[in-house]
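First, one chain by itself: the form predicted on its own, in structure tokens.
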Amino acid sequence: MLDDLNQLESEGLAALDTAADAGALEAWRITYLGSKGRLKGAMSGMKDVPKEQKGAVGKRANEVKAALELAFEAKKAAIGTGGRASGPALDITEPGLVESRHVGRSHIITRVIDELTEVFGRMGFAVAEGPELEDDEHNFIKLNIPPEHPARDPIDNFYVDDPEKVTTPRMLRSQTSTVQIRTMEDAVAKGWGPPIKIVSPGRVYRPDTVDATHSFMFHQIEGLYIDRGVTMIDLKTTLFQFARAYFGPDADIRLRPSFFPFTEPSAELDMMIALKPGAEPAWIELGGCGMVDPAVLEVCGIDPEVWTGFAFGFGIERIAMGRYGIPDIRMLFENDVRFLAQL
């Protein structure tokens, strides 16, 4: 093989000397250094050559693609035109390609997320992440959820290891409220907090009945906000500041009392949307919030008699189908180019 390369580059250069004009140059390129040229089809033979002599093959096959480059080069310049004929040149050895008339453009989903993190960005929320394989502590125990809550039943999650089995198994997060666990417990490790304020929005997973509202896997946007003296009050103007500022001043919500293990006192968001073009609108729950647990500060390491804070979760499906008028969460995983060339 090594008299093979010393021989085309022999013949390269040759040839490359008597090209006198644009077409004759170009002609040459595509003959020796095309994508179906004879410097390819000889590093196709590689493959070929004993191991112990790899090495030196190897070597004096990018001496000669260096060497028949570099006079090609020289050439192009000494005609003075480029090296190629006027107007755009055609390597007929190139596969063809198939203008896309189509302008990518982002998920609607990742662009919701966008969106919700710069409306909360206005607010000083900072945005933080965390991983979606967690633990059962950081899942359910950390939030105040005890052993016999129905929420914690390996048939409404995705369990990795056996709960009946392992101390502390391991889940697909059933909840982003784990990034407000494990920002709070970095933040005391490193002695910087509180105060917090967060949001992280994220993939969670369920073993929902995929219908109309429901999947199995889909996203959520959490909030946290711990400092001295926050109230309801503060959680309260958080979330309608939020809701007018990405639907609209005339935007109508409404909170409800709820409960959730890990606030106290907790609410639900609803908001008035019209999920359908002409349909009355109805209340849509968005999510859940309330003032943080003081069980869940203390487990932390963050002293509940000094500090205090609030949270919220929100279904970012549910916002994306309010703020589109999207009918059908699924919608959202099909894929059809004709939905979302739509949005």
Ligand code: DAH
Second form
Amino acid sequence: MLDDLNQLESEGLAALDTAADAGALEAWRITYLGSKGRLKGAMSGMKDVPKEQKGAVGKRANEVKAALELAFEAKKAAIGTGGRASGPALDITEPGLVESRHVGRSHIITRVIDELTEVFGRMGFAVAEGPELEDDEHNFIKLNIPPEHPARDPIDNFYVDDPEKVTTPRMLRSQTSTVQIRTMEDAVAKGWGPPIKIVSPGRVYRPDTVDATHSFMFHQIEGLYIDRGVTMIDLKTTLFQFARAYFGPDADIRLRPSFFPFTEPSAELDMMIALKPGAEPAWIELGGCGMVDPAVLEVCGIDPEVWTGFAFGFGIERIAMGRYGIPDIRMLFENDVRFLAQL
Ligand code: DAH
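The form predicted together with the ligand is what I want next, because the block you gave corresponds to the form predicted on its own; please supply it.
What follows is the entire complex, opening with the chain shown before.
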């Protein structure tokens, strides 16, 4: 019996040495230490051991059991019970995980706004801002747009419920011309102007049906220059220089007589640009412009006998589409990174 135990110990330890992974280790445990394993088998022979030897044999059996268990625990710790030992071997020749990292960037509209304010900045225009939630005083009344004017139709504007019940109706601004009024009022109230020379980019809202060239939200950039002796020639020169600086040496502009309540005279501004890369340049209507109506200057507290000024307002999406050859305005708002990443 003692010989059997000694043999069990040496065989068990030798077999344990050859167990290389978690599977082999478990098989070994079942063979040697399991409930039907060899150690249990040897123990069951105890009943046949003569009484006087029982003490020595029992002691030896306990030693063998402890030795095998200890060796098993040590081996288990060395192999680790985790997946790697039982999973596929690690291939150290495999190239590292190639993960493409997306570099973040500004949206194309934000970039065009930055470019525009930079070009106008070089011509001396500061950047002014105004609220998107406006009142009809700044969006219409002070811009010389009277209550019966069709532009004020609720069908063409996003009026806003007003729980605070301020005196004039509130709305999402439909044009950045609001900022002309706010800037003139601010300049007069705080005494920093005129002269005033600002551009103001921002969002505007109109309940238009969405199609390739319309959206219920889009961006405009407004310009306002008020000084002594400003004329239509200054307006045309500024717009021409802008077109050349932004669209390149072949760009051209054209003013067509038009009407806006806040300018007199007023004009529609077209620019000769290519809407698709490589396409023939064509006249694209970008917005309106004109000489600030004396009534608008007056309502803002500026003496029209002393000061004159011009103003303009363009659609920024039109410019972005012209500059980057984008055929559909909806592409600018779908936020499909496959499209945006190309710009
Ligand atoms: N606010 C006009 C529009 O949204 C565009 C415009 C026309 C702006 C003439 C101006 C201007 O500053 O002088 O259609």
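If you superpose the two forms and keep the largest set of C-alpha atoms that fall within 1.5 Å, you have the rigid core. These figures come from a predicted structure and were not determined experimentally. Numbering follows the first chain given and starts at 1.
Tyr32: CA moves 2 Å or more between these two forms after rigid-core fitting.
When two forms of a protein are overlaid on their rigid core, residues whose CA moves 2 Å or more are considered shifted, and Asp211 is not one of them between these two forms. Taking 2 Å as the criterion, Glu11 counts as shifted between these two forms: its C-alpha moves by at least this amount when the rigid core is aligned.
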